[in-house]
Amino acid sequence: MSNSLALVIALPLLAAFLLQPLAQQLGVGREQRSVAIQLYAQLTIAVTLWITLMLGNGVEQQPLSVMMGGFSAPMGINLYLDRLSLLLLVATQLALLLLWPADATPRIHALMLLLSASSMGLALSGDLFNLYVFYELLAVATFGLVAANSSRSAPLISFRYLLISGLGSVLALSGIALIYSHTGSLNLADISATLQHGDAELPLAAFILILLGIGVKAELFAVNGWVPEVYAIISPRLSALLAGVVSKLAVVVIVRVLLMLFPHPEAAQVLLVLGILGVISGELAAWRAQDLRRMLAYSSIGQLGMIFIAFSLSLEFGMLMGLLLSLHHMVVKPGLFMLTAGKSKRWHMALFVLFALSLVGVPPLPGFWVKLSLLTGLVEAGGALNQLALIVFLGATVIEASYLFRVLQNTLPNPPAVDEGHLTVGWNGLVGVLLGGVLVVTTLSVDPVLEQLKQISSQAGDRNLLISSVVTPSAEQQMVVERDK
């Protein structure tokens, strides 16, 4: 059963490979064929969700580590499922089911399946080689989706995006090569054990290279120039998916590398400085933007900067704060992007107000408690950089409130027309309503949600648990490997 974890990645890849021949064999009309292909793709994601939930039942106490082919660490491909990976997988799969493009061509569906497989691979990979492979697959899929846009500016924008992604790939590969040259291994748990025993020391340059390389997808400062251009031309569903889910997967990859391989103050300070610069550049650009979707794109850059600031704090507290901010952004930002689709209605404005209030941090919405906790953590951390981050954080909140409520001010004098006859929602609106419902439910159950996330962040930050789960597997895991052989 443990090797079933590989199916979470393999099934979307196989489905993408078979999709084009399947589309050619379907003899029905064009509209019916489009519906059938979309159902085929979404059913594939639904199956991976079912497999994930089945395998996730036992990871509360002990993560699941699978060495493909029966190899022992550090050899072979390592898939690692802990509570954080489980949370990201389920969130990714649900987002894919909700945000899957409608009336798309078979090529778009195949690219979406490739994006699905690579996203889930990033969440599960336990070694640097596979992280790089899935990062490349993700870059190919997202580039193809951007290039397939019908906008006249799409070729130029996709070419710029390709150049930035290519630069990120080179930087990430260079950092991985540095790590391998110092440790002779690519497995995260094995490298962590080597570092823990003092057998090697990794240069900070390796972390910076990986940070900038993977940071392309995480909307990190200095390598996020593609964000406003791409989000302005792609569909709201794809914008919601990239901003809400894909960027968080890249952030988690960076944090895993930081926690497991570079638990040093210097690495955290680099993360903190780039986070501060991301907040400043993103929020100021959002304040100047006149187009709503570009405004949300720049705002996403600022929010990701806040997440990097949170992760730069102490191990236990920083992991929890970063996770809270990431999940909050994963709900609010897709909701805002989905509201940009179609004609605005009065209930659209109500949802926009709800998301905006939580993003700014108005009590009792979840955004308030997360921001209050982060402010408290920055005050307690002390130091010049943390105090600067505190000032930037407060200033960014004011700027954020300014441009979000400017949107409302410009809209309220000319309110959207009331629906006649019956309320028309549509799928995009329904997704916005569901995300708004998640926000309301979280507001009413803050304490139990916070307790669960504390346990998840504690397990994710436990280096010894990672090492014992992968490098020295339990007797039960050894029995599973022998049985699989």
Partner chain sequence: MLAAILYVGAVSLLVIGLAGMLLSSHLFRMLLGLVIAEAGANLLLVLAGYRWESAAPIWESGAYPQLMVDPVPQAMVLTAIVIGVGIQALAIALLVRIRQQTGSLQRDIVREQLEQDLDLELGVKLPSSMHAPSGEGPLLSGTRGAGNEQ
Second form
Amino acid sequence: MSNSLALVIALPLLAAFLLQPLAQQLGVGREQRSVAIQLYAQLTIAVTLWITLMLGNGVEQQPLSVMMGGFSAPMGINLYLDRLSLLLLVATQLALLLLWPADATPRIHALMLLLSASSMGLALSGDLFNLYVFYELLAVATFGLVAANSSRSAPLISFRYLLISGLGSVLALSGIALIYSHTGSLNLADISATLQHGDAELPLAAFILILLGIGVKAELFAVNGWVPEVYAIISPRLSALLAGVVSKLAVVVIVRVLLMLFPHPEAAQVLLVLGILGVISGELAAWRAQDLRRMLAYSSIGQLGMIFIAFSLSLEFGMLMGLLLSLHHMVVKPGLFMLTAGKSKRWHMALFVLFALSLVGVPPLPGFWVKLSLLTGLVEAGGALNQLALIVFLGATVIEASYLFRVLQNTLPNPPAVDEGHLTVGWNGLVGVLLGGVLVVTTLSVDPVLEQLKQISSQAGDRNLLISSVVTPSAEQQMVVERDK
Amino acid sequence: MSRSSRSMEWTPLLFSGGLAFFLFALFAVIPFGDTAMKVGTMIHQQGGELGAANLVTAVVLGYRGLDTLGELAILFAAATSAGLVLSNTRQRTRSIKNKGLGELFESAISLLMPLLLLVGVYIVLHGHLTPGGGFQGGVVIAVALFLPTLARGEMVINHHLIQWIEGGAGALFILIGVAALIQGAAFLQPLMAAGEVGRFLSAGTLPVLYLLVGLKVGAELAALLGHLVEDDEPGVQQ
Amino acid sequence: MLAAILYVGAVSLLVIGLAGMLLSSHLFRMLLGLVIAEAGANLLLVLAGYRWESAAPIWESGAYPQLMVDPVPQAMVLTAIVIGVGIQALAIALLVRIRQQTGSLQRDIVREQLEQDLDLELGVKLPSSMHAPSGEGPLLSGTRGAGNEQ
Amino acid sequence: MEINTLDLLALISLVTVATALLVGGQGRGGWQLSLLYLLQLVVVASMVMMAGGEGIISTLQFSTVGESIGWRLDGLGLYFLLITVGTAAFVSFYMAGPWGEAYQRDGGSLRWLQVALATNVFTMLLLLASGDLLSLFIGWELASWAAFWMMALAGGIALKVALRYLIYAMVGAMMVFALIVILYGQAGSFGFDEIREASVQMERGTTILVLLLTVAGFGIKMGLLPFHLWQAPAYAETPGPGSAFLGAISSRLGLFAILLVLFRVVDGAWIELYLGFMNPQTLLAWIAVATIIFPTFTAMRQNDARQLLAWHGIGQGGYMLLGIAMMDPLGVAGGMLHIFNHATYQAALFLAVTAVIYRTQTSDLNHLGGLVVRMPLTFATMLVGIIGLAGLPPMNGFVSKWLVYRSLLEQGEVLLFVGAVIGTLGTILSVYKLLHNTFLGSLRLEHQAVREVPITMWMPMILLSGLILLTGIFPGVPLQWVAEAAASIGLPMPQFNLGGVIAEGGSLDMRVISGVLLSGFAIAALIFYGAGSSRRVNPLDNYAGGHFLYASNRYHYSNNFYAGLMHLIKPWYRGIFERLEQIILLLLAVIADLLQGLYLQRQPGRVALVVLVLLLWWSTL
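Form predicted alone already given; the form predicted together with its partner chain follows:
Now the complete complex, all chains and molecules, led by this one.
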């Protein structure tokens, strides 16, 4: 039963492999074929959603660790489903269902399916190298989706993205080599158990390498040069997906790696410094941006910087705050991106203002409660770094308000380069309204949501729980015995 | 490029030097040739659990089968993306303009091609026994398929067929994994008896998987090369 | 000694590739830099699995060798290489397309083209410089027109 | 559940918002709104009658993210609330009639203006009735954004200046945010009493920080120097009567919050703190004087009636703070009373200017004149208003300013006194410019057909004028409310009666002063009319320097008023604050462009490499 978790990754891959041959067999007219393929792809995602929900029932008490190929923990690859990955998985699947591109060629549908599979793999995988593989799959699928854009500059932008990403994977690979040499293992839980004691220098350097590698997708400072260009040309839906969901997956991977492998204060400091740099550079660049798309792109860099800052705080508190900020951003940013499509209408503006207000943190919207908890927590924690983080947060909020509301001056911009047809503009708006609805509902139920998230983050921040639920004690002992022989 | 931007080039050089220094300093700490081989030792101890004479194959297809699946997906994604990029606004001139490499090469290649195919298939099929396997063999197969295109300057690549091969091989790989699932085992768990290590017919489903990998890699690479050749028309500019 | 040579080689490959990537002004050479750097990283990965005086991890004469190198990094490198190949092929496809469009692969030329294209597509008024952006900061200008005379 | 008057008030306020949404757009139909405001006023008045003690605690209490949020209205909030609701009643009545119809004809949306007004009132209620720091901040943010909405409604230039306001307001709000989390860190709670208890042991540094954040954060909204630049343009561009509302009360919220935090939330020990060069009290007083002088003289330079008034609004805020900063009975009474007085005459003046714009389509002081013969009621309102603003008897502005001066002299603060007097001088000069250029002199040809405004517009103006005069003669009534407010934050109050204040050094009885003054006027009028030597002539029937004047060359020089004085001031006034703002923004823009440059690199990997090497270096240290 629990083994079928693998299907969450395998099914989209299967669907992607079979999509093109099947599309060729479909003899019907072009339009009907397109609809049929989209239905096929979305149905696949819906099935994975169903499987996820079915398996997610029991993880509240005990996280689920599923071994691929039936091998025991450090030897094989494991998928790890706790409340955090369940949340991410469901969010990803819902986002995919909502933001699936319409009226696309079979190839784009196939790439989207690959993107889905890799996103789910990133959310689930409990193996360092396996994470790298899914990460690369995500990257390649994204290159294709970016390059497929009809914009004239699409291939070059995709190529530049590929170079940065390639640089990142070289670094990540070296980091993995370091870790493997040091521990002889790739399983996150196993490495975690090994690294708990011992010196910090080598793991810290490996963390820096892996951080900059995976940080490319997470829009981490110094490896996020691709962000403004890419978001400038891709369709609002894809922007929403990449900025809203995929970047958060990468963040969570980083945090997992950070928490589980490198529980050193220095590692958190690296995250903090890069986060602060990201906030400052992203927000100020957004302030000076000349068009809405790139403004939102830069602003997304800034907000991810804030998320990094939040995660870098003390384990329990930082986990919760980072999670809160991430989820908030996950709702608001796609909403904003969706509104960049189509001609601006009065209700577009109203919705834009709603999202912007929440992002700035105006009570009683959820953004306010997030900021309030974060800031009170920072003050309670004390310390120079936390005070710096507090100042950065407050300053960034002012700049955010400045550029977000500047948009009202010019009203919303011209239609984007990709014209998604008459029907789908309505759909984009609908998604915007839906996200706005989520925001309003959350406003009305702040407390229960917060309670849930507290439990999720406390489970996700528990290293011992991870180790005990992945590496069974018996296997560990058995191994020690055998090694002694 | 202006003079001033030239003069800025020392920064990357300087920092590359720094990076080299730090990386070397880091790796110098690691005891070379005596690293902590934890998982490797465990696999060694498990011995012929999977029945593959080549333990690397056991790792690639067994212990780390999901990686291999992901890697097939990456190749697939790359081929799909490349097709997307190159077919995007291409003028529909599928014929290739170059005149071929001449009689000598054509004859040589028509001799070479079956041999190459044979070698490729051999490498793929003996992946569980000897160094080599699906990837390596797949590349050889792709080259074999691609050489005539280069030599004769005409299309022999049937994209329709290749799509079926790449899609079908990948799908079968997953389906074998799912078959294990249906039997109540884990996803991608090797099926069938391991058999006697070292025999051609051993290691359960691993050779089958490797065959599929070989087919898929061969098809993907052939498709990629095909796309590139078809589109290599310098004259086409907007 | 051998360790030093091997590590120096691998690290050098990696860094030479990166430096080449950053220094060259031709897109194809930038890609080549990436390829070289990847080779370096792969080499580092393989070296992580090397054991002194060991054999290949292959069944020979009825048993696996007593001392054998780590098969896991080898499998990982296999995967990494194939991933690299896929990415490189895609990159070349992109380069072909870029060349078709702009007629050049010189970094600075295509970059300028890119900036112009983007500004055009996103409706940024073209002769605008960074010092007089169209989306001017609300604080930076316009307040004088409101009769706030000095 | 029992509903008390505070809940009732909130409910009516919400109903007003909803009603504005429904019927706000219909010109005359909007009178229902005025009724609702009147109803609110009645409730507030009844609360004022029964005020005292702990205040009224709302039955509505939340508990979110582990913190409880509650509302409580005491004397201080009630005083401000009375002014808010009263002004809103006048303003909405003014808007609902022909003015609203004209506004809609010009493409404005009366409905949204009414909704914005009602929302402003509601959010201010939330702020004024805040029962803890959390509800204070929530109310503060909401009120700030509601004000932004009202300012930005007109679009165009109004939106531009509103965005400028927004940035200032956000800077302020973030300082306030920092303030409340710091206080929370001290007490572990947002409750006023808990924080007051904890603040007794606050360290010196923390106390200074809290003071700084309070004065700067809330002071931005109040337009304290040097954060005043946003206010005048923003208020001046707010559509029509909206500017009257904002000008009368919105920026006073800053003062409310400063009072609340410094005297109610934080322990009073900060008064004795020595900052190295002066104590906080003196510093506040000097900031207040600077806030009086600079904006007042800027007001004098304005050629737009609304800008002129709006700049004065900033300057008058200085008097309020100055009085309160003295912290003696007379000063507190004067400063607090000035809030009410200022609201009345500022609203009257803005309404009068709006009336002029309604008829002439302009508020440019260089293109008006002689309207007194066409719009006598508006003229009367403005006359009463400027007398109040200038602080001359018998209008209410005199009382409050007298109290402040009196307090300054008693405390021996001669320099502050001189500063305040300079400010008053500038006020008198500039309000005369306003009156003269609008109503006196010869009527312009294009304004020959102008008529008095309709009754829905002049009635609120005349009522306000009456209020200004009445509270000028009988300041005891508002002083009663001030006393309640001062008592609720523990500030001292002098003895007072209906006619004024009873103080040791000399009492003030406005009944006597007004009596003397009015009898003087009566005697002058008797002489004027009784002598019967006056003759009515056409304003054009005139000559100068031997030349007869025609309609084309006017004997009314309004252009470039006070040119000589301006020439004198000019070397002293170079717009340093404007420059400062520009410099800061330019610096920020340069930094921003540099940082954006990181993302626009031809080879983006460079940044990554540099950061990587630096991090590796740091990690191996």
